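So this first bit is one chain, no partners, the form predicted on its own, shown in structure tokens.
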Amino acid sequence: MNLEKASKPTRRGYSDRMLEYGSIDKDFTVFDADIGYSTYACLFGEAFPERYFNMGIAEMNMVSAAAGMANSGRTVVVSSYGVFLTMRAVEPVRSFICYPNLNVKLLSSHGGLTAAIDGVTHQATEDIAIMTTFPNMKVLCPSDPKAAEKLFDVSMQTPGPFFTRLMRDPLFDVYGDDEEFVLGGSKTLRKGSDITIAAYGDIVFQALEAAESLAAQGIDAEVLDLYSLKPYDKEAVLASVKKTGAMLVAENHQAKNGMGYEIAHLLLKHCPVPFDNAGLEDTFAESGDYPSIIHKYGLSAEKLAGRAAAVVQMKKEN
């Protein structure tokens, strides 16, 4: 698949759209933890001014009182960091917004190793598993500028909490404005025969890359955007599994309690086949570049080929 470089980023992708939904509904706010021009949240309170209110460098209270407004009947957005509004304020996501059920969507960038220059206090790498464990959360993981802005009215328009992951740097455009997003949808990016691989967020783009080498050595595989995390689909899933007799999911979070533990129970159940699941080693990463920083933890195309060759001499072992 040849896949043209992003002009942005998902961040802005989505928060392109959160502008241009201002004028379609005119009665959500946005809350900033003071980091408004890296997630580009500032464009909505530039042009709404008084639906936008920076609440500084305190994301618990920042948290606290979307639920509050929230509470009050209107829908708000809040902006941060993944790691901040996953580990500073979980405590009210939880409590205050899943218990209640509150319409608050939360625009969390730089997830995962994506933020990579900025360190490990930076690198939200444990927010999946956090975020998908609290009942009535909702998580969506769009993997480029376009399926942001789709996932934006998806999430504006479906009741209840929702968590975005969107990423720090523009990568690669793989969707058109024709393409449709839906809760609990997937999109199969690449048919094949002899492995699924299964990615969300960036690490689709090393999926496919990863496929593109693997069909050099005479293995066809199948990769799934599994833009919809919570709730996923279980469906594509198991068809695809069903089809090719193995899997490997690929993921910009800790191995441990990320989509692979996830889906490797859903097939434990339904379909056992060889699996593997590429995240972090329950380790925290480092700072450097994003490639690097992909590569050395087994993230990259060329790792991500290696361990579904080696799943798929599993099957034929089996």
Given for the second form:
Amino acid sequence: MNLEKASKPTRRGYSDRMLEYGSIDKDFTVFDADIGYSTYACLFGEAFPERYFNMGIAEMNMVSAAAGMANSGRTVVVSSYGVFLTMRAVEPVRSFICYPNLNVKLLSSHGGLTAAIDGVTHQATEDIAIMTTFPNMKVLCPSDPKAAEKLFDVSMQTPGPFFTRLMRDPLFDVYGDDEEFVLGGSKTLRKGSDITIAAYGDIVFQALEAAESLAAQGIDAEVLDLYSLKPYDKEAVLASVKKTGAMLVAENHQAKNGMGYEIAHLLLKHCPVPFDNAGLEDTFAESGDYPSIIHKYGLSAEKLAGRAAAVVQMKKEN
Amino acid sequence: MEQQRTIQKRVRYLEEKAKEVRVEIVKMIHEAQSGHPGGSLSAADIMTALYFDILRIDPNKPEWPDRDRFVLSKGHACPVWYACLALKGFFPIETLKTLRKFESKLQGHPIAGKAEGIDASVGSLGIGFSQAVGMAIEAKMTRSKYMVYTVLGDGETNEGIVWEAAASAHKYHLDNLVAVLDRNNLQNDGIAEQIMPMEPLDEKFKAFNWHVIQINGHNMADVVDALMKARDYSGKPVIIIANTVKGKGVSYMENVRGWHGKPPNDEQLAIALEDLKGSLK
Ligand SMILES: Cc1ncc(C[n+]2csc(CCOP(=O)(O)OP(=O)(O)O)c2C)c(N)n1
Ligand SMILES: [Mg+2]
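What's the form predicted in complex with its partner chain like, now that we've got the form predicted on its own?
The complete assembly is shown below, putting the previous chain first.
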């Protein structure tokens, strides 16, 4: 699979679409916490100043105020970095947005180790665990800017709270203009018969590269892009695993309580197969360039290929 | 007269040091091609006065239990912290070249224990201030003599936790705590007073029972004088509101929002170094 270098990061894709959408839906508002130039929510703010509220560096107040406004039925997009949205403001997200099932859409930038260079305080590596745990919350993670645009629409057109994990830096373009994305959907980016590799966001590209090197070793890997994390595409996961008989879940997140745990649970109930999941192994990462960091913490294509080959070996020994 | 002269000498020494600090800031952010120059440069005079005049610290004994504690609550401005620590001798100047790089002790936002002289992890705004409060309570509880100093950003005061910390510092009579507010009137998205009007900041802190001193944060004599007065003040925590210019010392960065978190390219680095050299008398 030949991938084009992306012209922009997913945070920009999401915010570009939010700007366009401002003319389509004239009712929704956007809240920011002095990070609009970084999430690009500022683009909406410049075009629609009367619908843009920069609450300063005060995430808990911003999220709670957004809940207050959404109480009227209005849809509110809230923009910040993942670490601050999911931890600084976690209580209002849970009790006062998710519980009352309000139309608050969280634009969450700097997901996982894509904020590699900024260091641990800026790396949201527990966000998926936290957000997928809250009842009513729906969680998305686009892997390219086109998916980010389309998934913005999905979040706006589906009632209730959404959390969309976005990336700091541009990676690759995978999807064309006519690609469809639905809540609870997934994409099979590579067909294979020996093992399923399920990934989301930036790690999709590492998985695709891993699949290429596995092919050279005679292992035929299927690669799924789980762009919808909650709900996620159980049918596609089960169908793929029934065919391949082995599974590796790879995610830019703590290995614990992420999609790996979620899918292990599903497989244990319905289709137990040799399984492994790659993510941060109960550790914090550190700052550095993105390729070195994801390699050190087990998420590079090379490391994933090794993990996948070991799972295939397990299958043979079974 | 005699005392006057020694103060003048100290101030001149510190002014020269501050220039070295600024040079290291722009060089390291250029090398990393990532980092926050604006808020590092605005705090350079304050930080130089702290590290080269006020703090009781020993670079050979970074863990010395009686050392004064320092917390850069506006942790994104750590290039100024790293520059001071290196020039003071906590680690080699060479280390500054590794800022934000893989396996460097100089993390993108400082982590305690990674680099010598970093007493607290910072990077999430507001939380450093509360950690400084806890350090000052610890000093009181153990009847230790060390002081706790912290530097805050003005945008940072938007965070509610800053005011929670201020209230608790009053409750525990933390006159061993000195905060400096780097009032450069810019934050990430624009002019601080427009993003979130916080004035009157002096009256706010006074209402929280703090002693407030206001200075020009680039007049070294005033900076040193205020820090000495704050250290010696008893009965209340002290905050120095230092009026500063974001990007101070680099012509094209001064007062420009865009230089909050962006590295200079090669050409811009050359201009910056020229600007800083020009400021050397
Ligand atoms: C809790 C938190 N929210 C947001 C950020 C992102 N951020 C980093 S610096 C900054 C602006 C800081 O402005 P100010 O405190 O005035 O600092 P200075 O102007 O001195 O750089 C923001 C919003 C952060 N580091 N922590
Ligand atoms: Mg400021």
